[in-house]
Amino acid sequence: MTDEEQYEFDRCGYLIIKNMLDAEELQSLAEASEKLLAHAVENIDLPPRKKSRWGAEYHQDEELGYHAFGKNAPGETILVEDFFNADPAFDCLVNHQRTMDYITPIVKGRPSINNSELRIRYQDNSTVMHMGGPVGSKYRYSFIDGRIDCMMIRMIYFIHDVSKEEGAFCVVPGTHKSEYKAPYYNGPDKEPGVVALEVKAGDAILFTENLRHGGVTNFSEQTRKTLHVGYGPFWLKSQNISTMDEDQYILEKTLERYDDEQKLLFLSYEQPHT
């Protein structure tokens, strides 16, 4: 993370990172995402079920180890959480070197992964604007001892181009530092200050969860697919909706694929001294 990038992240609350994924990673992740989505659509209404603390009821897939919620229909969205369990193709994002070059300077101490979701947005779907301003300690943004100190940040990886018309991720820059809660409730397409962030396949967007953000309406016929990975200090539990504030849902057979540094990204306790 360059000095210029740190300045812009602190000023705006987000960064667009061009060509985060190489061609091989992009192709592999796109194919795995399509495969996982097809499986989730087929099984999303079936048991076993898990009710989250926020009320949503998820399909908990015993075969592939993911949680899924939503509808395959215009105006709707599907979330497939814990995708790391589902396919080794996603392993390239675990301790991804370019990603960690951005994460470690802005998370104090040892970071861990607390969120993983394949987010699907169908035609006419939008994502309500949320966060920004005072959001409580869990998602706060701070500058302490001469460095950025984020409680939760996300990296969104784009496996296809996304224009504004195709439902771009959107932000209100600088709101991670606001002392006021947003007074607007008129949606991402009309809220003052909203900026739609257009990207190309292979790009990524890094943002602090404290930033006000959402997704403008997808007016196209393209189904928008993105991969989200969230990071924070090692003691912050899962921030997936299905397992909110529980231990990260990572299967033993998944961990067996990882080296020691990768495993540490899923441990919500201090590494023992050796």
Ligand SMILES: O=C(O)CCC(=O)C(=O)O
Contents of the next structure:
Amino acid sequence: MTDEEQYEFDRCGYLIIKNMLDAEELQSLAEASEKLLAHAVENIDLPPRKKSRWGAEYHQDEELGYHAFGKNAPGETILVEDFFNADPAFDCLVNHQRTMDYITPIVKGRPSINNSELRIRYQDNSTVMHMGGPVGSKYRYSFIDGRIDCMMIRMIYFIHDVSKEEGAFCVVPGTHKSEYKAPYYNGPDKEPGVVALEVKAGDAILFTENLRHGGVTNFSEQTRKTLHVGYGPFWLKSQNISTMDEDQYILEKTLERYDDEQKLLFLSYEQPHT
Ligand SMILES: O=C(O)CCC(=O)C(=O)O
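For comparison with the form predicted alone, would you give the structure of this protein in the form predicted together with the named molecule?
Below is the entire complex, every chain and molecule, led by the chain shown above.
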């Protein structure tokens, strides 16, 4: 992270990072996402079910190790959580060097991955605006001891271009520092101050969960597909909706593919001293 990026992240609460993925990563992540989505659409209403502590009921896929929720229909969304279990093609995002160069300066101490989701947004779908202002300690943005000290942060990877009309991710810049909760309930397309962030395939957006954010309406015929990976201090447990505040749902056979540094990103307790 350059000094300029650090300044902008602190000022605005997000960064657009051009060409985060190389051509090979982009192609294999896009192909794996399509395959995973097709599997999830076939299985999403089937047992076994996992009830989230936030209320939603997810399909827990025993074969591929993901949790999926939602509907394949106009106006709807599908979330496929724990995608790392589903396909080794996603392994390149675990301890991804370019990504970690942005994560380590803004999370104090050892970071871990606390969220992984393939987010699918069909035509006419929008994501409600949330967060911003005083959000409590779990998702807070702080500046302590002369450095940025974030709890939950997310990196969104774009596997195709997304314009405003195609349902761009959107933010209200600076609201991670606001002392007030937003007084607006009129949705991402009408809320004052909302900026839709247009990106190209291979770009990424980094943001603090403290920032007010959402997704403007997808007015196009293109289904929006994005990969989201959350980070925070190692002790912050899963922030996937299906397994909220539980240990990360990472299968033994997935961990077996990883080297030690990658495994550490899924360890939510202090390493035993040897
Ligand atoms: O991409 C979107 O539409 C919203 C994403 C979001 O709310 C999140 O990643 O926390």
